[in-house]
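The form predicted on its own is given below as one chain in structure tokens.
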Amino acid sequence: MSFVPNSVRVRIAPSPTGNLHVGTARTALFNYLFAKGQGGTFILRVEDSDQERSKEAYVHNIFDSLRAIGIEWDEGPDVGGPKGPYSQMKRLPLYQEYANKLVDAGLAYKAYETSEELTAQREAAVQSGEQDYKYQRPTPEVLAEQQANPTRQPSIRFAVPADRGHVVYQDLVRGEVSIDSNLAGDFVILKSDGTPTYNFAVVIDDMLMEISHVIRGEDHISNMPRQIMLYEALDSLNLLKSPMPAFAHVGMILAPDRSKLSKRHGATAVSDFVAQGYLPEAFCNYMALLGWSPPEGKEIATLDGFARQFKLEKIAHSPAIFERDKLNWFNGQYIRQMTPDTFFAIAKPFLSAEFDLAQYDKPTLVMMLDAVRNNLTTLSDISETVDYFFKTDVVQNSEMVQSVLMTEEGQNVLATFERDFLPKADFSSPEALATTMKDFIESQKPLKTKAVMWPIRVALSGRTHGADLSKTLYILGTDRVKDRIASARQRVVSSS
């Protein structure tokens, strides 16, 4: 069998049993690049035959996800194509064309254990001491009477041939993989209820689909050996659409403690942290990093400059780990890299609903946000960064208060900037506003800037660190400035 294609086609194919998982978000970023790379078509596929656990909500987040971190289709369920359906739901006749091909030519055949029959089978392997179970063919006599009870609804399952040996083939990732197909035994490929198993769908679908390329996790290097052999009969009847595709099985994704990404080690799916405020190109920049290196070594970048740097054999062997503080240093690059307005309207849905905007016209709005952005991480901190800009009073009885406001120094400063700054200050603009503080700074040695800076900023935001102290008494306006400087020295008179 070819591993060669006429032309690149790969595909994602989750299953709609959970919001897009982070793992998978990454598999299906790498078969993007790589099509888009090699001017190929990305497919997306939705693996829905487990319908106790498939729901649609799943589907849609799936849809969303994708698309909120820049990844579009070719083909898929929702823009059709002309290798559809594109999900296995509407594919079954498929499956049961093939199942039954392979069972007229002897290849697979009908068993009709029941579930706790092979339960009970597994359990006496293990008690007998067999480390590796393998499913037990009936003899003869044991099938026949099988067959005679009209209750046993048969699945079909592939016979191994007895002497296949070791499955071979050339991973475009690890190299060359070996793995003893004689540890699989006897595969279910459709189950009772006529829906496929997973090895056997995946199949038939890259077949018919004309998958070139499958790159996914490590985790299904175990499935090589079925899939193979299934590739194998089919070829050997002349069923085989398509030519087998290459593999490539990329690390899987690590938490920092190399243990399994999980929910306890915070949120997974790439829903999730687009609510809490990740920018989906900053999470996207970020996830291709996660087991490839562009060789220009340029981090930051976008999809199509990744896709043109993209190859397969420079992924990473071992596994990638998810670091959130690089995450958050992404995050906060591409958030210093917008325009003030493009800031402004994806930053305002995450302001509380609580604040009072209507207070502040819309260019004061972009001044206010674009003021603080610096020292943001993620977009869900807008709100407690600029809380005190709609609060009326923000001096807390803090540790941190204390220690700047309830001093003789930081009491001198307010006041002087009560008696000198305030009724000369300019509050036309910003920059007015720059110009007389610098004096006032100026005035105040041989204090440091800091020193005259924390009392002022701590009486007028509650904090020690915040926007530009100029804007921030721009936008504050003279009213609130003077009120808030008053309420503070007030504060600490009646503290004394």
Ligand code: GLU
The other form holds:
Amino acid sequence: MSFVPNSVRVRIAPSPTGNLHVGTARTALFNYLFAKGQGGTFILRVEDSDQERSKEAYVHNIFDSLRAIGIEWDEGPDVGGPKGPYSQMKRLPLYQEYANKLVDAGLAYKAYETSEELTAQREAAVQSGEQDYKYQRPTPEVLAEQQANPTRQPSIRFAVPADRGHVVYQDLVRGEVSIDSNLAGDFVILKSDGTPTYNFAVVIDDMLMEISHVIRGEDHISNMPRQIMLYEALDSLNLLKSPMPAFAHVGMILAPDRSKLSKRHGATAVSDFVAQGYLPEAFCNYMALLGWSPPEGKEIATLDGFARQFKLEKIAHSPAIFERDKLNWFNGQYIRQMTPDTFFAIAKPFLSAEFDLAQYDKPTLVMMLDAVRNNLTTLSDISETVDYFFKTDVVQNSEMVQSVLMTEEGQNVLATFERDFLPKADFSSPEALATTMKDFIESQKPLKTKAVMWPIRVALSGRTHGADLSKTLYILGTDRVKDRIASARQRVVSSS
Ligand code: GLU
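Right, the form predicted on its own is done; let's see the coordinates for the form predicted in complex with this ligand.
Let's see the whole complex now, leading with the same chain.
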């Protein structure tokens, strides 16, 4: 794909406090599609400054899940790049440097309250009936007193300008957005342990990494006043190293009941979906359509194909509903699109977890999986779909099985099949078996095709639907077929 290169630089900035969530994955995908469509750069930044909740295992899960769905980054913690480091805990001196500059200029100040004192302040405000608590900046006298106390390690708070009023910006997805900056109160930018808060780190990082567009979930709109005021403060001190990025806030992904997609709706992490048998490519394709529709209308496409058509203005600002049925449909489509060999390679782990595959050679296994894949929704359905090739006792006394096998008609078909078909059938290929089968069905007229095939199929597989019958015969082979037909006949005789 050839794109005109330009200076588009976008990023995904996951916090490694859990496995890669579908919401973050969709945001990553939109950033990636935009970057690739514009010939830009896609950056991965790990926002790990919440040390209590961040875990290395989640970092790995995030990297692996993104790569599994086909998203690679041009710059990031593991691949490096000119604007690193790309993990926040490796950038602490940068945040401290900028926080100190803001303090020196009087745009931020050291604050000394302990968390207990802040809690008490909040509770007192609530008790006195204050609706929206906001931090009360201490008077200069109190501040001086606090600063004289050497036992306390201060945090740094940004001094929200008293007259700032509404912060207004143009959102590339939602148009003009206006939020009252005074709702915030002076907010912490650097905690007393020297780590930054999200709003400060994100501004410093986006600025130093020269991010041109911030594309993220709409849950971050409420952070916009804080972030814009920080950009303004840096600008007023001539510290701005790159222009403030453009912002695009994407509608959330909701469950069908329109609540936030959460664990109680089932899987929420990309790796959980993959473990459940969703193909990463199919999952990614489905995600691309959560809040965006390709103008060319084709819903199944490669990432490059989508990137060519991707426009931020076309992102929906209303929420997208995560629909399992639609995801299942995509998964089925991808399962059917693959070559039989690729499908075998992907499906094999799901199969070998349940069965001893050694009894069949590889070409037979490839044929077996190819013969059933039209009936599959997810890869984890495979074991159940092919179990009759591996089990010995396939005919259970279900009502359906009995109604097909325990009739005179069904029994006659099996007897004739045993007598006329089996001795002359050529088991050397499914095609040869198909020809003999056709003749056999013909010879059973006026019985309908279904009336002939069902008893045979049920005797061989314990079910009325499954792989093509001649392939089933071929894969099972003469001995298993003979045994199963004989046992179906006996079983019925003894249980009738
Ligand atoms: N770490 C933040 C999150 O995962 C990043 C938000 C942003 O993109 O600014 O929500």
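Residue numbers count along the first chain shown, from 1. Rigid core here is just the name for the largest C-alpha set that superposes within 1.5 Å across the two forms. Quantities reported herein were computed from a predicted structural model and do not represent experimental measurements.
Colleague: Quick one: core overlaid, is residue 434 moving 2 Å or more at the Cα between the two forms?
Modeller: Result for residue 434: no, shift under 2 Å.
Colleague: Superposing on the rigid core, do we see a C-alpha displacement of 2 Å or more at residue 176 between the two forms?
Modeller: No, shifts by less than 2 Å.
Colleague: On a core-based superposition, does residue 354 travel 2 Å or more at its Cα between the two forms?
Modeller: Yes, because once the rigid core is superposed, the C-alpha of residue 354 moves 2 Å or more between the two forms.
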